[in-house]
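There is one chain below, alone, in structure tokens, taken in the form predicted alone.
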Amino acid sequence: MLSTRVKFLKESATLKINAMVNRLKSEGKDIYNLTAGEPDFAPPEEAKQAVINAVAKNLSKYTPTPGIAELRELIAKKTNVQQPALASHPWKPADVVVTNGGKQAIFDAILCLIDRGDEVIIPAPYWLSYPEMVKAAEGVTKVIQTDFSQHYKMTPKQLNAAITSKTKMLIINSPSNPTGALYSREEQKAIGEVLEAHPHVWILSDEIYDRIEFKVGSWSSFLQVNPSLRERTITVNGLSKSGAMTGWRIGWSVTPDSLTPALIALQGHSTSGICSLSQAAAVAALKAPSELFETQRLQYLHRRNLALEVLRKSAKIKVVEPEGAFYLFVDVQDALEENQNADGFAEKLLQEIQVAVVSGVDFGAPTCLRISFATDEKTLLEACSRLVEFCNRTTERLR
């Protein structure tokens, strides 16, 4: 018999469809794959060389549970640079816990704070793992539904209405997976003002896409705008996206003294820590010149613009221009058949035109698709062109 906490967990939709795509490819089929939530760039050369050096030095032993000292120091420094409003009370290396990707950082924070029946507010569309993590902790997900007209961003009014005495946490992700939505400083400030009135609510700010913004200077760390919320905010980040190092599993949380010891204790009894070689790579990546990340940002921006130009050729596709991350979130409601949702639509795309995208159903948006532009231009343009043609053709059939 399975435990209650795992019995109803869903398989990750993104990992599931990637497995399906790989199976079709192994059968010799050409698939235009726009599902990947990972950069197609190579990791920094400095990181690769650091691993080689670490192997040569036999750095293969256990590391401290929260991470090696040099890495924690660099992460604290990076966070302080992004949150200068906290200059009078900066983060220390002791406030950092290095984890097996940002996913573990989020999961551990939820496990440490959420008890059975506690409510966690999550704006939708959301990263599909958030509700499943809350479910595993026996908490209750309270969804704030946003839509195309709001550019998929919750309003302070919505947040205030959602908070109850049972609310324990708000999860905010900016830039967002799956929508690419980025909360401006003014929008974050307004959200912070609501939270000021509810001191029992923690904030988990998932900032994994921090370096992928399409208007320079538009992104801001949540605590930079709301420094008064320092003692109940968890900042999560990592190198999977900005460093193109998804498989190296390097993430972290930066948390106040009231939470950090619990995170360390939990990690000590679960993973013990993360790979020593990955930590060596992370040190090198965090020391790498900023120009490296700027090159990738500009390439993502170029791809975004190319894809938008194609997708806007169909009146049946609604798409908000993403402000960050590397996703386009498209609403295809006008192209859906009767009683069809995005699951069925995505399956037809894969079967009929060999285009793989991720359904928005598990993201809390059943009429939408997530398109990743973390791929080469040829694949991106051909796939988007096929999608446009398919939507227009489907609409003609519906008439």
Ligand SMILES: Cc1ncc(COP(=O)(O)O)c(C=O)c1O
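Only the largest set of C-alpha atoms that superpose within 1.5 Å between the two forms is called the rigid core. Everything numeric in this text was worked out from a predicted model, so none of it was measured. Numbering follows the first chain given and starts at 1. Compared with the form predicted in complex with this ligand:
Remark: with the core as the superposition reference, the CA shift of Arg23 between the two forms reaches 2 Å or more.
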The other form holds:
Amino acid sequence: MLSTRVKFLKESATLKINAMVNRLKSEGKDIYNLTAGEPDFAPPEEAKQAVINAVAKNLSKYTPTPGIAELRELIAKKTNVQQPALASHPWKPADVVVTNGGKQAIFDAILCLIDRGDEVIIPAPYWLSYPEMVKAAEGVTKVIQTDFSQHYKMTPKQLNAAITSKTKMLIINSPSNPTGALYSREEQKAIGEVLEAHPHVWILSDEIYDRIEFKVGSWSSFLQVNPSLRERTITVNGLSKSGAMTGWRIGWSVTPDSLTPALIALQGHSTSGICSLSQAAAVAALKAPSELFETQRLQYLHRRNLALEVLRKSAKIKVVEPEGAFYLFVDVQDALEENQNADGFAEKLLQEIQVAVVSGVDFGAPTCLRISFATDEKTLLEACSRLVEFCNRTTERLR
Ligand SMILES: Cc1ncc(COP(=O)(O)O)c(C=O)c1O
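Can you now output the form predicted in complex with this ligand? The one shown was the form predicted alone.
Okay, now the whole complex, with that chain kicking things off.
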């Protein structure tokens, strides 16, 4: 009955684990939950007030499909600030499409560019929605496998080897969900040089965690490093993560003239413009002083360091220091039982030590776990200590 397009879509791994968490909670168990894919902070006061004012002013009508003018202008400005290398050909408000979260921006770009059989290169570990979106567009995902030893970043050589005449798009995500990896300027430049030689390949740069970098100035926007790729790069961003507004669904894409009208047409016939109240919030958040976000960044950094210190106490946990976002990605291969993958391991953690983490299986890393530190310190520390103790007991358990 179902179309081939959706028949093979997978349920999200986070939803699966959260269903188990809720069941255990309803049985009265205390769970140390490190599965959050969203900040535990409140949105900026300015944004909250803007929503209240918008309600009072009856801002309840349809808005233009690609977003209200003031918001598109602010987004173009933000992008131009992050991409000064494009100063001779900066982005205009008309290049911006405001979407229901970064997710819709990515999905619409894929739908507008990918035909049946087109290949999309996705480095693994990846955000689990990318391959499912490619599937829905009847495209073919080509995974580039990266691992702990390369800090979960693809090399230019791997990228070059993966490109074929059918490649239509590369998706790059820095800082990354789930690994926290951040590509340096030099690394992005080397990737850009490979892409220079393949003019048929589009680049989707998912920059949704842009403000959450742990070394100030380490992050840069893909186009800032590779301005010559402007005419085939989609920059995706939003306020879900760095603005702590996941539920208000504010994302966007900034795209060249060859793509933007198609994105607007698609959105015009699907969701239309996003909620008028959320757009008011987004305007206020983009005008808010940047110190607001700096407080959150420092909190994440502090928690990252606390968790790392604990996790390093087990030789069975291989952990790379994340450079951005709010995730730690740990390889627990040495703690797995025979024929067990991270799904089974995560389930066991939940049942035996009441720690909830997301299995790496759906992120393309079957021996890894994603630990979110978007939670309070007490929960984070207790959960990490339990995990360490559990892994250190592995030899006993396996005996
Ligand atoms: C890498 C990445 N891209 C995009 C998104 C989508 O964000 P939004 O909630 O704005 O749709 C997420 C959310 O988890 C993400 O982790």
